[in-house]
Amino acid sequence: MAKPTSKVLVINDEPLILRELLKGLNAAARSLENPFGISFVGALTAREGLALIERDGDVQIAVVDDRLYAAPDAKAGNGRKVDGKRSLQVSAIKLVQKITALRPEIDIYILIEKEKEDQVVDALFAEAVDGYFYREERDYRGMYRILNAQIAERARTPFYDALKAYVMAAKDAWHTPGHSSGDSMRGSPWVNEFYDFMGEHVFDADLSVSVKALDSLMEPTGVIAEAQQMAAAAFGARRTFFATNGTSTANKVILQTMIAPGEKLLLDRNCHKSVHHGVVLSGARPVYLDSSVNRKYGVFGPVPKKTILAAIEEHPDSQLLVLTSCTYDGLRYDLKPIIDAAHARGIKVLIDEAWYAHARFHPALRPTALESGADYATQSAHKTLSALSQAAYIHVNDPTFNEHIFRENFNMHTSTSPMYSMIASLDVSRKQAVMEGYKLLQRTLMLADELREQINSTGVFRVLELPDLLPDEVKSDGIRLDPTKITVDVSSCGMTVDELQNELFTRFNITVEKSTFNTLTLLLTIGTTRSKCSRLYDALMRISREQRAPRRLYRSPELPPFTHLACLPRDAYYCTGELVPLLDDTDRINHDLAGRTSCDQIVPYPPGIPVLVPGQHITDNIVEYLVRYLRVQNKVELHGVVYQGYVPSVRVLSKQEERLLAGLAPVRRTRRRST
């Protein structure tokens, strides 16, 4: 198995001190228990410790020296004195703030002198910093011990700690589950299979809420509480808990927590269909943004920033705005002046980042929703993480945040039985993120960089980069891209979409994340290896070598704009309403929806965007819009739509229900989320 590899870099000026610290703490590390594989490297200069620590992503704590000083120098011109003094190259803080922005999971040790103890102290210790040692105390042994301490501290799993701890004590189970730790299953002629190809520990780890060793995810006060506390600290909030319901159920949460009915509401159109289920749950009223749409390639961008500030001043009463950021295709928002400008009319953010967890955790990716201000962020630790499908978090920096309501909504939605599997997944996630998340990315970009040369030297498979993905109109609101998802322009191979990912499929054994008419789009995560790339491009280098000749692809209906609200998406999803067919007798577009009121969510998959939310007026152009989608893509998924027999129909508001509820309620101001 593979040992762990830590160094610590310590960053003195003076060549003898650093070659001294270095040998005494080193003889230390070998002569004392070394679990995490302890070693001193050393920086004479800031800028050489900054750089050292930007390449090599196994440094896991500095030691600064608060006095770094340049040497003489009697050149003028390079900022140095020129009367043989030395003048400071850095102030310890600053350098302090330099490494944090650099690397916010590094510890931070200062060598400080015992006199000045207090005056250091005070300055620092309003930084990120974690202890500090004498410069005049040469007590490596006792210094390296405190340093491997630091470490362990940060590579605990309190949590799977205790899970593992559990499960191998091998406790009699007169509980929950049914199949007692697999004993149900162990030896039985017809399903030993799936015990075995399981393995046993999925079973035994798969526990009762009655193991209070294990504590409470509905009501946390032990190693839950303790390892949603290190999580929280990881990513830089207040506040972090575990959810066992993926991103969805994280955001359907932080909605009826920040929105009582009649409320308004900000969000992107764009938004994951749970945040719509949101909207019905909480009886938000709704104001819906349009997305940005790049045509050429069928991919949604952001809404505009312009769209987005407009929105905040003509809504200055909205309770929460709603965004996401990073969006499928890897679009990211410049978030903090629409944070602020939220924040100045005394609305809450929400930013949804389920497609980037991992961003903390490399200075390339940054800032993240929280750093830019975000109250509340919700992130799928499965999707680019290493924790089970359906593991997410959820992140608080709201300074008002109301637990007591959190929690009763949280409790609403979360299992009073989960899978304290999945609880450990999160709990291991964080810790590999601390502990090596930035030299994983710094791997996983660097493939991102490799992958995208491969594919464009193919000839037929051209990757898009940002100015090709954004749309017009928000091409000067600082949108950035996530590198580690690649889309990538078929349109010249001589295959459709699908005809390409069933090649790729049963050809070569590869399954991409997404497409759109005419692109695919590629997800790279920290479990991407140098060897799958390498396969990826030998299909397409194949492909592209078999000359096809291009095909005409048919671009898939343009998505109508948002119309408007006749009622509020709670009531009319309530209601019983009817169904009324797309299509009339003579299979011809049925003209006769247009005017109605939708009472479902219909989402074509994909792209996942809704085309109806509940209390939606129907217009013609959305009609024809469903039928096209339908007869285009035969593929598609459309969720929402019912069929009658082989009849596609939409559930809308009957004519009685629609009068009884004509007009938009009026918003009802309840209070604001407070503690």
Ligand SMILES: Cc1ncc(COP(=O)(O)O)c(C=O)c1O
The other form holds:
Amino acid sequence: MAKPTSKVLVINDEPLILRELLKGLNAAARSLENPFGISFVGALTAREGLALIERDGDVQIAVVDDRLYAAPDAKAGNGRKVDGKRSLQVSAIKLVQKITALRPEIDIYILIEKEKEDQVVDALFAEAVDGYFYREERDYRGMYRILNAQIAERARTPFYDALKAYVMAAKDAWHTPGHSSGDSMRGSPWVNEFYDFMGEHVFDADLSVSVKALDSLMEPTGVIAEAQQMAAAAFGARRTFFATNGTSTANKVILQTMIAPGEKLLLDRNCHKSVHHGVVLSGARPVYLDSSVNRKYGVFGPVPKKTILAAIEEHPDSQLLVLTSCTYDGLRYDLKPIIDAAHARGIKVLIDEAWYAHARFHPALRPTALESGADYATQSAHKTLSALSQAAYIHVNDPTFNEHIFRENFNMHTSTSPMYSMIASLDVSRKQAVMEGYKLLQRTLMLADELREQINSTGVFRVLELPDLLPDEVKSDGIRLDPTKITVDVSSCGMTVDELQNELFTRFNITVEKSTFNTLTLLLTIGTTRSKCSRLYDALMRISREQRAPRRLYRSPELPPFTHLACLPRDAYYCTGELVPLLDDTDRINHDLAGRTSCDQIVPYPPGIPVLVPGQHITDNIVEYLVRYLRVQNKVELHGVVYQGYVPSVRVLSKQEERLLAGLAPVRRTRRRST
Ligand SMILES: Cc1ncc(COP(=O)(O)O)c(C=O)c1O
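Next up, the form predicted together with the ligand. The previous block was the form predicted on its own.
Now the complete complex, all chains and molecules, led by this one.
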């Protein structure tokens, strides 16, 4: 089993003292138990120290001398004193802030003089300092023990540890699940193969709420509460909650928590379908913001900043603003000015970070939504970290968070039998992110750069960079690209996207994340290896060398602009409605649908962005789009379309229901969601 390596960086400007410190501390590390592979390294200047922290992902702790002096420098001109006295390189506070900005997960200790203790401790009180050592004490073994314990604390996984201990204790189960640690399958001639394939721990770690030692996801007070607190500290949240049904459920929980029926909500019309489901569940009165579209590549972009700011001004009575950052294709907002504008109007902000859980752990990907001031962020830990599918984090920084209402909604959506291995994976993902996230992301970003170059070198496939991806409307909005998402223009390869995906799969065993009519998107994560990149490059190079004649690629139909809401989405959804076919008797588009109101959300999946939301006015244009979608994109699921036999149909309000629901109810302004 691979053993961890940890470095403690000591920054002290006196070469002799530094040498002595390192010698003493390394001797202590060698002679005492050292489960984390700790060694001590030194830097004589703040700059050197910061460079080391940036370069070396194994640095886990920085021990900073509170007096870092610049050496006397006769040449001057560099801000140092020339009269032989030494000037401060940088104050301890500044250095702590710089280290935290670079790698917030790093623990920091300060070396201080006894006489200056009060001064230094007071000044650093508000900073992320974990402890102090007296410079004069030279108790190397004592220091080593404390630093070792500090790493042990961060590397703890309270829930996973308890789960493992419980499984190893092999208690007899007189409770659910029915497979009883796999006993029902192990000896079965019919299903033992499944048991063997999945592995014993899938079953013996599959436990139930009856096991009190493992706490309760619904009302955590023990190891789950502890694991959630550690996740909050890691992600920079006031509170973090573990969700076991994906960001899909996390979004619904927040919408129901923040919005009462009839209250206003601002949302990107291209939000994930779960946000639109949250609109139905909460009874919100949505104001849809049209996002930008890159028509050349069929990629949806962010909502233009000026559209968002105008909507905030026009609808200051909104309770919540919901945006997706980053998008499926890696486009992320310059969030701070948007969130500041929303807050200035008393509007809370939820950022769907389903694709961005890793961002906190590398400065090239920050700021995260929380760091930009968001009140809520939802993250699919399973998409970009090591968590199991469906595992997600809900982070809360809302200063007026109403925990009771949140808990009611969280529990409404949470199974009373959550999967314990999924909870453990959230605990372990947090541990990995704080212990080696920076290092792994450093590698991932490097691989992404290399892969970009390799793909471009094929001369046939071309990686789209930010200027290629950005729609014109958002070119000056400060949008950035998450480099771990690589979108490739495949229009010169002589195959349709479907053919190319099929070729990659059947000939080279390669599956990609998503496609448009002329692009493929690859997702690189902390699990991406160099050999996997090489295999993809090899496949693309071989395909390129086969020199197929270019093919004409048929553009996917373009999503029609949002029309308007005839009534609240929830009111339409709960009507009985009637089914109206998309096609008429001659197999042409059915004009009878135009002017009607949809009861359902119609969503092509993937990517999961609705064409119609409940309550939306239907036009010929929309019907035409849906019909073309069904004909051209026959492999895409079209959620919400109902088949009457072979006839695809849409559920719409009956004429009588239309009359009953005509017009939107007045906006409610209860603001009862804040404490
Ligand atoms: C933007 C966005 N939000 C939410 C989700 C749902 O996440 P999950 O699969 O964790 O439920 C997705 C899924 O693809 C998504 O793309």
